[in-house]
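Presented below, as structure tokens, is a lone chain in the form predicted alone.
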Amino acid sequence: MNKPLQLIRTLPDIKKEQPALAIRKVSKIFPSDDGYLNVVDNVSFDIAAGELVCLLGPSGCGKTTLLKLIAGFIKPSAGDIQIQDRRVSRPGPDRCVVFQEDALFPWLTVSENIAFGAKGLIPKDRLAAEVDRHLEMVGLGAFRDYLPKEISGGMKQRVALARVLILKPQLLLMDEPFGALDAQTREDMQNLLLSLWEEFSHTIVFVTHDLVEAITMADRILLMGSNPGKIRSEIPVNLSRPRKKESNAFHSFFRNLRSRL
């Protein structure tokens, strides 16, 4: 399903571009048992755009609720989240969110579970073309009219990124998307979503607890700690592309990351 990668971008390269998301002194506390819990403190970073970052860490350290403030579904208790110099108030459709979960509508085919969000978003003469284009992206054109109960968990992932690209977000947020899936299929959906990063430019942040994951797919690691959650270090990943995991460069980076955990 997946065409071979052919990444070519580095990381000097994105850098250059001006800055698709800019996260300035962001904190966020919630109430507790003992007065209040400062999950995420004081965070500063910007993302480029074309950028794919991903936010490391365990669990716990605030990767989550990062991701939903920048998201916009919660706000910040403190500091200032902007997506190309407009400050994040509420969630938009420039920001679009891949979970854990699928989340599909269970009574809705595949291929209007991918329509659904973008009616009223894209005109009606062109939404069953830009559906079925989407399907045949994520590999799924065989499967359009079965429902998701029919599907294994891999093409629900499937189903669920077509669901959000079809929209065209500026931003593609993602809470550990593969992280329920078998080994195989994880590494399958990394790979269809790295194609189709390189092939779309997508600005991408990536939530991981996995160095293996991360390490594969990021220009930049964010490692995140807790208690409270905080950027501890920015690693920049500055191994060519595709990185075969069996490398000794790969083996190199990982044993050095696992060290900064």
The other form holds:
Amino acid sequence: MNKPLQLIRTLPDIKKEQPALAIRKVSKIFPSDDGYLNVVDNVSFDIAAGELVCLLGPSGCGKTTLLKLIAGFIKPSAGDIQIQDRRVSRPGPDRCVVFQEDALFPWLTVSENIAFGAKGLIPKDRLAAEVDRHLEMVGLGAFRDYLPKEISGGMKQRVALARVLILKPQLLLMDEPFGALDAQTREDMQNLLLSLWEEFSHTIVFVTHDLVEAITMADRILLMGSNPGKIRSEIPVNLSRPRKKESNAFHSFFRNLRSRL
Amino acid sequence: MKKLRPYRQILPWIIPGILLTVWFAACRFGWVPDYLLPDPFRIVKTGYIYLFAQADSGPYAGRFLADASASLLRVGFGFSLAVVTGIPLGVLSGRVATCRRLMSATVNGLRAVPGICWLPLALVWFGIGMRTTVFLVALAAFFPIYINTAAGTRQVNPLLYQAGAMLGVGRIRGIFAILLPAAMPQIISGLRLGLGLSWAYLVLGELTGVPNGLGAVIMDARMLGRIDIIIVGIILIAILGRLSDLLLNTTLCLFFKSARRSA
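Please give the corresponding structure for the form predicted together with its partner chain, as opposed to the form predicted alone shown earlier.
Expanding to the full complex; the earlier chain stays at the top.
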């Protein structure tokens, strides 16, 4: 009599304990002029469902390579990447990437770009409404029929965000998505992403070289070092949200992190 | 479309206007003899007879429709052949490094051969007529189409591919949904260059004793010393060439978003 009840109670717990993303001893070696380059070297970590983790490090430390490995654009030389129990072997709409540069399709309008990936997944009669909803979500309702070349860099990244959110990915991979934006726009985009994250609680891996950005966004920071690319340390960010960049707690955290670089 | 100011609309017609005036003056004042360059009115009259007069009511009368349809058919066939071979092969060598290396020496070698060299060989292989002309047209149009398609598809930003892959677009759909649209501006250049060359090689192919076609008329008129017919032929080829270019562009814009929006 008791057993089924117990099962029901324990099942969600098991699922919660399982990481959304598991990186197991992953290495990536590229051939170079003088031998081999160990871009990612024996990296392991877990990310829990709904967690926002920042990969922080200087350029060239392999953080973008690591992201591409998770996305499935390239294959690891050794090790294993698992998303819930499935091994990553190729790119797929369950792990969506927002790229550093503008990677929108220049011949499609804003709304067509957003609809692009959703075409096969969402039935035709609901697609238009879904696109509209996501346009509003990123605040681009008035720009639906504009081409990418006609809108600003910040707007392009909003489109890039909307076109992956519409696929309802389990995992959002962001490769310095706001790196090319001016300070004000960057802050707006951070706030937008955080409010969307609070609403939908995606699991997010966010690559950045900006300390302030990492402290603003992350639940946990994975600090990477280069040559070879390794995780040097793992720093939980236990500041309460919403985080104020001018607060004392933020400042002391920043100084502390800065001293560890 | 933006509305152009009046003088901007006149601008393209200034040079043709001057040329026409000089031509007119040259004939009227006897700067050039009539048998080398007939005056513009003669050309208009000859043109009218060639285009609209009752067939067989005089030499060259009313032959235009038959000649033009024969020429258009040859250009159409030859150009289509070049498109259906040039674009797929261009995509292959643009995307697959092995194909590129495999093709490069052959294509560049053949491309260096002036098209006119093929004429004697084509005459032996295919005889006088339709097939020789179509062969020459297809051969000439192939290279710009192939080379531009290859260059265009090769330069497609790899990020667009990765974006496509993550959005769940497979390899085959990727060709039509990402590769071709992204390379569209260059593909269009290749097609337009190819179509222009098609007309050039059409005339070359028709110079060799075929009974009909605009090139044949020009060659025939030279033998008979009918300079006016030669000039009418040249003007008509220019007009047809321009019209076919417009038609190509309009068709592409009608069917492909990427063509419409690349301008």
